[in-house]
Amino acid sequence: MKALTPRFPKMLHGGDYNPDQWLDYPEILKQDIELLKKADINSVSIGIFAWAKLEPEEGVYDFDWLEKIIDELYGNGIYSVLATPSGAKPLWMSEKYEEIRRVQKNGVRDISGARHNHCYTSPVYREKVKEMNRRLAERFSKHPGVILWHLSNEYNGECYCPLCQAAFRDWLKEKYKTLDTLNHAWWTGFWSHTYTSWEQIAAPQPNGEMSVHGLTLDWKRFVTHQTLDFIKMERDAVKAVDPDIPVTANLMGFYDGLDYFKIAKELDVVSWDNYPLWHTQDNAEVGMLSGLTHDVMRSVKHQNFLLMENSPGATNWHKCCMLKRPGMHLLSAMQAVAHGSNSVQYFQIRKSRGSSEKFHGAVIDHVGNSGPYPFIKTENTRTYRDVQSVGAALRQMNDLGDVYETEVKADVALVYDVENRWALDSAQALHNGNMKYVETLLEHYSTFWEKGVQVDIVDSEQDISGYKLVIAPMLYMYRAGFEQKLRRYVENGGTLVGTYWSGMVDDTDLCFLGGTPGNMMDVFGLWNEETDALPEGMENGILIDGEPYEVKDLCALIHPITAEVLGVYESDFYAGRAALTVNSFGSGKAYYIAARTERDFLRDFYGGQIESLGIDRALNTTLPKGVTAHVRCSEDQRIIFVENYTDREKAVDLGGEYKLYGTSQRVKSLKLAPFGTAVLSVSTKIQ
């Protein structure tokens, strides 16, 4: 398995380090040293938002700074993830470039201030970036401390500038090759919008165009598209001085803004930044979601990741900013190493004394290290000691050197695909503005969750045949070849299970002629007529084998063809219609869902497939409520973590005999404290 940090093949811990806001006070960088080792911390981010220290002035450069802390951090065990700072460009060049300020959807342009509000296609914004990224790389990459580029940071927006305007155009044209085309992709004929030159096009914006959906759904491809070329740009620079040093960026999970199955196709490492509500609401909701991101990150590249950012105590942004309860931080932690990160990094070192994130959850706290009452420091603060308990747990595995080199192992496929989020977010149809995919998901990923079943997320792009399951929940919109996909996976003796509300429209959102779900009816064996909205509050139920579920929300009217009825509506004028079926295709099998059930449907219905389909669990074992386990595999043997996301003691029969991990003691039984963690062991070596 290839190692994401090849310099420093280690468990990475620690976090978002700005020095440059502290140079007048050289105290405290040498106090935050000191405190880094005492937490096992063994890398920082470093350089994310200095551009202003690191260009001063336009054409005058001062590295200096910089590379004496990197020395300092490195003489002292610390390595460095180096950043491009094109996150947040200096007001210098703001206010003298009018172009690299975004124009907004309503059409004015940003005046100068904030972040994350430059022109992706400004090309005087991409040459500063570009010679920004070649100095730093020409002073830096060959300093043994630097181990990985971390470009930019979180990005995210649109411009809706002249140019990018222009762009979109451009890339339409190299799409479609002729307007002909283009009409007949967006059905631009409704209310007589027939485009008869390039330059009519626009972006989707509230004073203009916004009903024609092709453009909306195209649009949101562009961003994309412009933004991954600025990124792949940012990568080049770098990589032209030094192609061995990996690149990352800091994604942000489902935000759906960007396509991160594109994206991460030309990053070395993927990397997220994850900011769960914890005990806002119930933990386990909170944890299974959480896992999910984590499981939709580690899945978009298919290998292990990189926690780039979380929040050792309280974050300063949410609605309500709760502090962490005792064992929650290295819970949290310890789940993200069990999805595949092989780092637990914070958003911050240390606290900045003012501005905007003062008040965000950090490492080093505004207390400092001096003063007249000596038990008021940071190695006193709670949140400190978390952090330490999170270095004591990774400086075992660095160690004992093996949870480095394994990785997660799944046998199901959970369909979320972004094209199809866009394109179901805008259709205008049942639920408008609250189509519930991401809820959707989460709520077909529950119970692999609860049983502790990997889980791979997928998307219309990646390889779907090695799994024992695929589920496409919500698969409204059928891009170009995926049906063939799919039809080769059930085919192929996979088993597939699909849902209400798919296979409506092609890849241009233009509706299937002939009937939904489209090129699929065979595979599933029926024509899905219609579909029934229902209100909040209102409910129908499927009655399977005389048991009732409810259902809420979408019932879709379904005619079985050659698929079996294993389940029929309970009520309303559909009554005793299908509702359940499952198809006999090639060697495979097909299921149905044909309305939004709860999850106690779900719970039976996915527990029966994995029981029948022999799909791997972590434990084969009953877990108890609010508690799930995670496994990652290498060859010789398979590291279990075992999570308690409830604020109460839970006793867990392991099913089998395990090591406690880094340690010869021996247990068949665990007993969880509150948001307790326990890593277990087992080889798998052949005897």
Ligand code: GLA
Given for the second form:
Amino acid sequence: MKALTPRFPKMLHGGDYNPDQWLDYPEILKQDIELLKKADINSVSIGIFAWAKLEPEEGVYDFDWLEKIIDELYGNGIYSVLATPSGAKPLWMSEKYEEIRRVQKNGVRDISGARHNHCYTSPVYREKVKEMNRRLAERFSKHPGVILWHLSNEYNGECYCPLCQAAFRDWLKEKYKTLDTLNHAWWTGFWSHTYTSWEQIAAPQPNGEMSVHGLTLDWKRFVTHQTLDFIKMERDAVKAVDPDIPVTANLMGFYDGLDYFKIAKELDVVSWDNYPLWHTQDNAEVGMLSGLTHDVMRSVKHQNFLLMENSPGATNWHKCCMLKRPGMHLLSAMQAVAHGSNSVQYFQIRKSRGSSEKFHGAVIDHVGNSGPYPFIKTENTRTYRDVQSVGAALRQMNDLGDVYETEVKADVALVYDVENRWALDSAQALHNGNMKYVETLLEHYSTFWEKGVQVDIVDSEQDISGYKLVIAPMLYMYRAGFEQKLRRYVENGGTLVGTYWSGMVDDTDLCFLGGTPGNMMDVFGLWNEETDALPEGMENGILIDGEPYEVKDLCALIHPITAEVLGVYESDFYAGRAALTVNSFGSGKAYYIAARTERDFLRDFYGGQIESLGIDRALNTTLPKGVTAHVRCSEDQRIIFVENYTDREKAVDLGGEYKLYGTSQRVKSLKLAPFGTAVLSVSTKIQ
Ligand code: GLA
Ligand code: ZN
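Moving from the form predicted on its own to the form predicted in complex with alpha-D-galactopyranose (GLA):
Every component of the complex follows; first up is the chain already shown.
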């Protein structure tokens, strides 16, 4: 495995640190270093929102303070993840150059303020950012304490300004060449929306065109393209000075405004910010969604990633900002590592004293170390001690040096295609605004989570040939020739699972003619004639060998052609008709689940697949409810993380003998404390 941060190839423990806000408090900055060391923090992300300090006036740069801080940190064994500051622009700039401020969907230009709201197209902003990045790279890229570029912050959003709209039209010209091609692809004859000049094309906006789905889809593609173009500009500006320091950008899991599979290709390292709603609902559910999202973030680049931000305590922006219960901080940190993260980083190291994040969880609370009572100090806060527990765990991994090299290997691929999500969500049919794509993915994922099976996430552009099982729920849009890949995959012996509302449209959102799932009817051995939407609270069932399983929301009415019927609908006018089928195609099999089922069905169905396909599990045992296990492997070792997401002690029979990580103690069973974690290892060396 290639090191994510070659200058310091270790598990990182750290987070966003804003010393730029504290330059007038030298004693605090000094204390911070001591507190970081005592928590085994070995890296910080700095400069993320420091533009006003780095360039206080146009053309006047001041990097001395930053150098002093990077030096000081490095002298104390703390490495810097150095940010480019484009996430927030200084006021002098946004006041002077109107064009760098975004125009919102309603056509109104922003006034100065806030963050993450610059125009990605503006030549002025691009020039300013490029110059800043070049200067930062010139000053700091040779610094031995700088290990990674943190490009901007959480790239997101859209701009509807005239510059962006013109760039959109250029992008379309490049893609479609002629208006005739575009008009056909977008089916603009509908409601007489035929374009007769490129100038008539505008972004989809609520007081304008929202009914042309091809336009909506292409706009979203363009937003990814244009954001990526900006990211590449930022990346190239620092790489031109020194190509050796890797770049990352902190992504946001299931955020749907950008296609992260495309963005990840242009980054050396994927990192992301995770803020689960711990404790506010069933923790196993929260843990499962968090686990799935980690898997997405690992899979967009198919490589280990960094957890760039998570809160060491409560956030300040959830609807209900609940404290992390004892154990949860270590558990959620180990979860990230278990899914492929080579870091545990926080937002934030020290709380800002004022403004909107002054009550957001932080390693160092306002209490600092300066009050009248000696026992009131950071080291005595619960959060700091929780952070120390993570620091100790990561230090042990770094001392042994083995976890860093390990990777997650999955036999199962779950298809999550962002363009499919866009198309699915903009289509008007069935359950408008409530098609539940991510929820559906989570449902299909749940059995694997419960049984401790590793899952990769793929989109339509990935290679799927190596997986034992490929699951493509609600793949409404077949694009990028994915159906050809699926066909070959099954032909060559793969096992594919498809569902209702799949293969409805092609990659410009035009319906397949001649029957659905488009181009795949022979693979699934069936034709899907129509789909019933059930209102909330109304159910049907699938009968399998006479046993009923509840189904809800969506029921496809299919006609098996060559497929074997494994289950039939229980009621309504389609009672007795096929609801679960399997078709042999080439040397593989394609299953079709025609209705949205509950978990009990998925558990039985995928449980059977795990057994019959010999799919690898972290532990060969039945895990108690709310407990999961994940595994990272190297050539000769498996490191297993056993995670208890319940508030009860849980006994786990490991189904074999394992070493407790970092000790010589061998165990065959475990008692996990509430929200407890255990790390195990087992050698796979051939003796
Ligand atoms: C995001 C941002 C941070 C901070 C945190 C708060 O992830 O990147 O700057 O605002 O949220 O949770
Ligand atoms: Zn713009």
